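One chain is shown next in structure tokens, namely the form predicted alone.
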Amino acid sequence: MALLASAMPLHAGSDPVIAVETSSTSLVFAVRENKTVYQLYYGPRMAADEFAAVPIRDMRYTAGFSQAYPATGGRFLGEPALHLRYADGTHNTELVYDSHTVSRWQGTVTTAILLKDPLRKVAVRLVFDAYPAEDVIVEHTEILNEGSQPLRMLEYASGALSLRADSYLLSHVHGSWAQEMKLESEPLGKGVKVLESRRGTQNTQCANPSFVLSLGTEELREDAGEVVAGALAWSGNYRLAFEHDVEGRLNVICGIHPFASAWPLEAGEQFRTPEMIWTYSGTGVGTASRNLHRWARRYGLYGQGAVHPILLNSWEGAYFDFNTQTLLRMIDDAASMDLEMFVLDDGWFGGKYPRNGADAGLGDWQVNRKKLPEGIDYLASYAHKKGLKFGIWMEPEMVNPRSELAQKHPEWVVRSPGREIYMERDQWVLDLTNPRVQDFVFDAFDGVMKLSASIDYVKWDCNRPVFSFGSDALDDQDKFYVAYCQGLYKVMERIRAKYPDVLIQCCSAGGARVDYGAMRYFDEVWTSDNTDALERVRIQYATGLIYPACVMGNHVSTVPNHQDGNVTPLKFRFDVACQGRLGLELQPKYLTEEELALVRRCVASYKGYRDLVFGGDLYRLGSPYGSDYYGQLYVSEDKSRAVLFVYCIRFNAMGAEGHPFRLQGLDAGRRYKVTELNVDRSCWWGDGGVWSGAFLESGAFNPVMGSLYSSAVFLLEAE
């Protein structure tokens, strides 16, 4: 348990205990006599009112203290939740209890509590809402400058957590393009660990605002020990501070980073910051993730867990090189292959500077009648005459100086006066700050809507960071950062507010923008630009331990692999890509007879089971970290249907014994008949049979994937 408390006491006395609670955990405060709020408590659900006699040690020799949300000041010298600078240039705030509320609304418990600092007339509410049925709680906090002077925000963040175990193991992930969300874990020595990003836009390509702590513990266990896993929902710059002070506490903060993000309040404003999710479990990360993913369906997604049509793209298929004739033979060969949508990716737009590559036309979004003389709309009908939804490719947020709009507005362009405008991808970056650019990039994406009434689906891209940030809009250049996404936000509220039904996907140069904060506008998300499925086998697993399945935009490409080289069967290629929202990205017409026949029973066994995957419980069945056999199974809430994954991803001379699996997530109870798809000839010997959770769950479970790239796919159905 996180327990914080030790000896030295200061008089308890009736002061409040506040208790912020959901079915299964509690994170317990008190205020004691110096009227500052302590956390005391975040673990298994317990009686509130028990805290009330825990004492707290002075803090006279400590750098750090459980404060709820400790500020710059008093004696506090550990990692600040809040660093304000005056008017009078002084940096000094201590927060004190005023008052705390309790409300309720569709089943969500709000919990906020107002701190003051009495002399600055600073005002500080921390707002909880418990989500009971998840064990999710999401923080954020609201300061309000209740005086009569500016003052300046120089750190805030939206969240700080406090625990006490005999040590912790930090489980995160880093990358780059086409290699996210690679995972490692660590443990927490004394002193201070920082995830990070200041990217600007593209603020997951080498890490992700989101974490696992395990307690007292030196590996991460799916099914075993206590696990606080976090996410802040923001898509700009953010840092994730893990402090180990001397006393042997964890001190968590996390929020926007402080980097160039100075915000003014003047007298009477406030600023309210992203929100932190948070979750404990007593059992393994595996409760964790499903906590997440439950609260994340039901609360946290645009979509909110909607299947999503199975698709063809057109990118690694013909890349720029297309022609409305090569368009219609892949709508065609899609619907052919019993896909349900096609979308046309990059190089169908420009003007004066036509996109046959990536070093034009982006900002100028007309059609490009030279390619395409019939227009969006000829394809899109066709596509639907096809039977089949029609998906386009933007990316409207970048802009390249051969184009018109960089020739007509120049100062619409993210740069520093007097220096080199950088340019990535033959790109700059729209200044998101700018309402005139919000208003511009909102009436791109309307324009583009209106070329055909039949887009159901838009790729939204961003393929580049920022680089030597300005505004030429913005006075204070402080506000840079988090004025650009709060523009995206204001952008994406506007598009959903008018094409509330069109399925938007998140993509930046891959899996560069995965986080809360867009899937808040967002209907999914591509995962990465890596399509190799031993890779995916890995970017998935880890995406998984926060994100669900329904969000990951998951394509079965060509071999030898356009990213890495590698070449895998098509079936590995599939059964691993039906993890999440399945789709193809290569030239169908490559295909042979055989191959064409294996898509068809795939994509058909699909569309049987991605209910679960779109829906069910995931239980992870080891690691691909290290392992020679990976495997996810995803479990329907009321446990009579279950899909299992299963992967040989590394060579065992032994393979031939068969590996056994223990399939949690079942009722015991109950008996499930057991269905290999897609093959002919089964790798378990029980298949077609009936067996009792209890046995599928012992490890009699052993399919005999002899070979690497040997995979699996069963259908569990309860009689």
Given for the second form:
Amino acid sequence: MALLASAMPLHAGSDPVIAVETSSTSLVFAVRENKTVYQLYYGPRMAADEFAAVPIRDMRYTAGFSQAYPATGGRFLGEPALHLRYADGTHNTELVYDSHTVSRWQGTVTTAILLKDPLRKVAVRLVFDAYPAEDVIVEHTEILNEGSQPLRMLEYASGALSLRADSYLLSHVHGSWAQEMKLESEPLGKGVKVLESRRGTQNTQCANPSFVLSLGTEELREDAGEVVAGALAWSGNYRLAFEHDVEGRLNVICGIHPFASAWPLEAGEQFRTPEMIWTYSGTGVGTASRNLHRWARRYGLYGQGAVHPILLNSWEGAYFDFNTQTLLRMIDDAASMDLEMFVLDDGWFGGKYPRNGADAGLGDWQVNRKKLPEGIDYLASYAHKKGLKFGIWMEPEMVNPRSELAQKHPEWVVRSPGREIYMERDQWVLDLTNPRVQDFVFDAFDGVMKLSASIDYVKWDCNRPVFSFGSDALDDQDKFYVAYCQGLYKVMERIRAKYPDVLIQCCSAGGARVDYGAMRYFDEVWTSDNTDALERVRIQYATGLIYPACVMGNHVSTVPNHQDGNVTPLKFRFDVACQGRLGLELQPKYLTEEELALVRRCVASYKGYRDLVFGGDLYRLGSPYGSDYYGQLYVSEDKSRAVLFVYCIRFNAMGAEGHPFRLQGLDAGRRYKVTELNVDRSCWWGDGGVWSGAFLESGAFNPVMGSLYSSAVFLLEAE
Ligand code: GLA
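Same protein, different form: I have the form predicted alone, so give me the form predicted in complex with alpha-D-galactopyranose (GLA).
After this comes the whole thing, all chains and molecules, with the earlier chain placed first.
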């Protein structure tokens, strides 16, 4: 139970300023005479009282633009956080302050501001959970229909933020399959810029519900300047709108996408939005990322950043072409490489329509006895005997037309009456808005878990978006997109209640479901099907702006790379994949003795420092965009240990003379022993020596990285 510091609602008048505070930041609201609540400030922590004196001049064109939660109606004509349509067809809502409460629970301070429309009897509660140590504020909104008539929510954002700066640089990611997370930074001109997904499932395939705003600067700076970063915890359609108004404010509205999603609220009903996670940094995006990562590890991730086993995944090594012998051999090889888990990917199931390719079997989650006559338990137990954990692939939200399930339950497929059910990857989407389908998906997961008591990990895939949406189970199709995501979360709640300790990876044709909503249930994400290490440097960099390394599954695969044909050295592939949960995804029997020796060496060293990657603070050394060199280091919270990764990602003839990296995050006054890992001869002259943090941060660390795909890993240990 929350311990209420101020159980009594506070009313403005005596106290017109409401400050949501973390250790270093303040988010300030003020209640004005007309009882409108404005948001006046988000920045370095300061006493908020003086904001009571700030005049609000509701200008001709932008009246109400900096309201705490602007609603369509009154004089407000901007991008709304809330847009309601009432039973009589009218659209005007005017929210005024009612009261607010402040409560504390284990260090988290919750401020709830209650707004009401007295005419329409609508109540809106803005809830801010402040995490002081992490400088993170998590906001959600509760909308309650206190009237006697139903209404429709046409727009219902999780949160709104109004910023004031000379200029705004928006950094966000875009992409597609096998090239997710391409970072783009663009100055925001006047008007509205929108980041969104309308894909139903696969919400992060083409963009991510997150951003970094750099204030008053033209570049995304790592260690200087004001930055506001945000992420929406929602795995469905989303819309993040940035309205640069004619007076120079930037009004940010983030939430569920209103596209085709007018949500009905019956009299007395309430809707709770997903959470919006905000952080402010006065020292560049580096601090903003670390704030989010720390918050995520402590509060935002299912597994709270626990270290996960090093695995061999069967996909790129075997695809659909395997039998028991193939897999036993791979398990043997994984054990001999000192890995910790074997994951059987796609292709192990199917009844009448066996899954020997992507065109059949999804939905029929029984073992293909032709391929695997001894069954799954035989393999899983074998792995356990060899000292490995065992994992298995599923795609429970999907069905192939060539399956017994599609024949038995055509009404469970997402479809629109009279329309073609479009295919992608030869499959259809199951209608998770339907409680029976939710039961089926839960039972499918449960059934797979019952195949063996030795299943430790499930890779949950989702390989296509929704087209021509429609549900046989819904009488109101406007509910489809929101109810789908709610349905997914309901299933995951049930799965987590029964299987709290099973590791579950969130995969979606690579990185098409990478968001803090999914991460409440899943232990890790697969950031991309593109396993080319060069591409992964870029993908992991951009993912890491918002999400911590501990959730990223990274695999070493073969060359030429199966997605883009690139050829990189095995060591480079390892040095990239070790920044997260390491895995291998190749056929080990084709590795030479020399390669195997390097694998064992890299695996052994990783085991020694991975706690830093999973739990340390990330410091980026530059950016892989436009640079020839890039580095990242992870520093323990007490700054006694760090692991440093450096790469040459484009040839630079000067590299032969040593490229200076200025390390960060160390204790300047302490001395660190610096040891390069996985090599006999180091690329840095100072290797093996003991150097002060100040010296290492001076640029004196200049490893020789003369050839493309040179890479190195260094361990730093304080004396
Ligand atoms: C998706 C995943 C891959 C693999 C295949 C199997 O593409 O992203 O990692 O599991 O499905 O079909």
